[in-house]
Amino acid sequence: MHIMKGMLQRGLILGISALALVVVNTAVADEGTLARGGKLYDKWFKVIKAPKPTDTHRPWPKANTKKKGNATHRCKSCHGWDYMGKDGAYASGSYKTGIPGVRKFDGGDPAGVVAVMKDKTHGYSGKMADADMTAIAMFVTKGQVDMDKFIDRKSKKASGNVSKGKDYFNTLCVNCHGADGKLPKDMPPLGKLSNKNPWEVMHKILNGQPGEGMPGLRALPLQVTADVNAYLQTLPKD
């Protein structure tokens, strides 16, 4: 009886694992899925309306005492807005962790990324649906952007056509952010954000803002996002 019960349990586990693999294998890297994955990478618990984590994520290094709580559960907090982790913008500053980025997964197998998210280090099994983890995996493997092609790492200067960026901004973004980029009032001016952290701004232009109605521009040519980012750096910082 115990043997039969064990066989049934193992069969159920294998069936669930196989179903999860089917979800990954049948997922399509359409722009909507990639944008959702980008927002989940940003702040997954906000996107799926899960309770905000109150503990510090298990793999967060004890050497970093500047961040704790829910901030440590965001993919971007370890792996960076530029997806380069310790080798990118997070080589220093309050998000310095010594953790690698996710650039090595670009072009890889989404199922492998899902497996990493479910391992003992990350521990995301049960915290979000398989479809959500698949969306993150699709973003990581199919939706990353090599930001060094659009942002000078040393000066933080965004490359792009400022004139075109102005036109895009004033037709796509102005209604929510205002002509000077100072809306909504509960966030810093876009001119300040884009000059301080152009990688974060580029990520959000492409994918949207978690929990908000902000549209992502991912379905448009990538140069549109680069042009908007370049224009934002000309807006008032205060």
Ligand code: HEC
The other form holds:
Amino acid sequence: MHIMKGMLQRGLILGISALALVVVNTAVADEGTLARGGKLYDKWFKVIKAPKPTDTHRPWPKANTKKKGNATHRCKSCHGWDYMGKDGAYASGSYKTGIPGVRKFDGGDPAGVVAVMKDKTHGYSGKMADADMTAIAMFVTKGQVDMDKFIDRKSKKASGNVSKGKDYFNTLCVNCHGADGKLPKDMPPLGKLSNKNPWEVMHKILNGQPGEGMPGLRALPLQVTADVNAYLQTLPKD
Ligand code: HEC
Ligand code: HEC
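Could I have the structure of this protein in the form predicted together with ligand HEC, to go alongside the form predicted on its own above?
Time for the whole complex; same chain goes first.
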């Protein structure tokens, strides 16, 4: 009787774990995968520890001589931190390319994005694993954010609650970045970055920093990242 019961229980446990496996396999759009995809979108070669590309990426327009080399291989360089390409922050400045954003693929089919990454223009086949391309595609289709809801395009002001942002910052970020946002020493102060490029900062808060121990906060409500961004804009700029 006891043995029977044990076998039944084991059978049940096996059944449940098989079910859990199926669930895990289909739920690829978990926040961890999306954050990894976001970091790959930012700087894939840093995330996968591949050598830095040295050539200038084929689709980079000849007319833009301000950037060359590895920067031109990052998705963000052509499609933007706000995912809007020529229609967003990169409408002007050193990353002006005239290339469209990827907003159109929000809610779209990840396979379509993988196909674009493998096309002649992009040529990412063989440069990273298929699983990495899938993570980027999941990010583009299920993880990108309409930043205009959280950042005023003209004034660059983050629409968040500064005092809540302060609490989040002083619990989540302070150990690595210091109370005034001036650590680590080898990066610009967070106050400066956040006022200059709030879209980049929002992307990093959501997804983390490639190759560093920094967490991605995308499992929290999006408003949290806007609150943090709003607080960062009050920190010293130099
Ligand atoms: C050097 C510039 C450059 C880089 C880097 C780049 N792309 Fe693109 N991307 C383009 C160009 C140019 C187009 C438009 C191609 C066309 O018109 O056929 C495009 C189009 C796209 C589109 C289709 C957009 C649309 O509206 O049809 C997607 C999706 C896309 N890229 C994803 C990515 C991803 C993901 C990465 C990073 C792994 C990436 N791209 C890196 C230049 C770039
Ligand atoms: C475990 C440590 C750690 C935590 C926690 C952490 N970060 Fe970071 N963060 C880093 C490191 C390390 C870097 C890379 C620094 C460098 O490039 O020199 C970084 C980079 C950044 C950057 C990009 C800077 C750049 O120039 O590219 C931003 C923005 C940022 N962090 C914001 C935050 C915010 C906001 C929080 C809290 C929500 C946070 N970080 C939490 C370690 C951390």
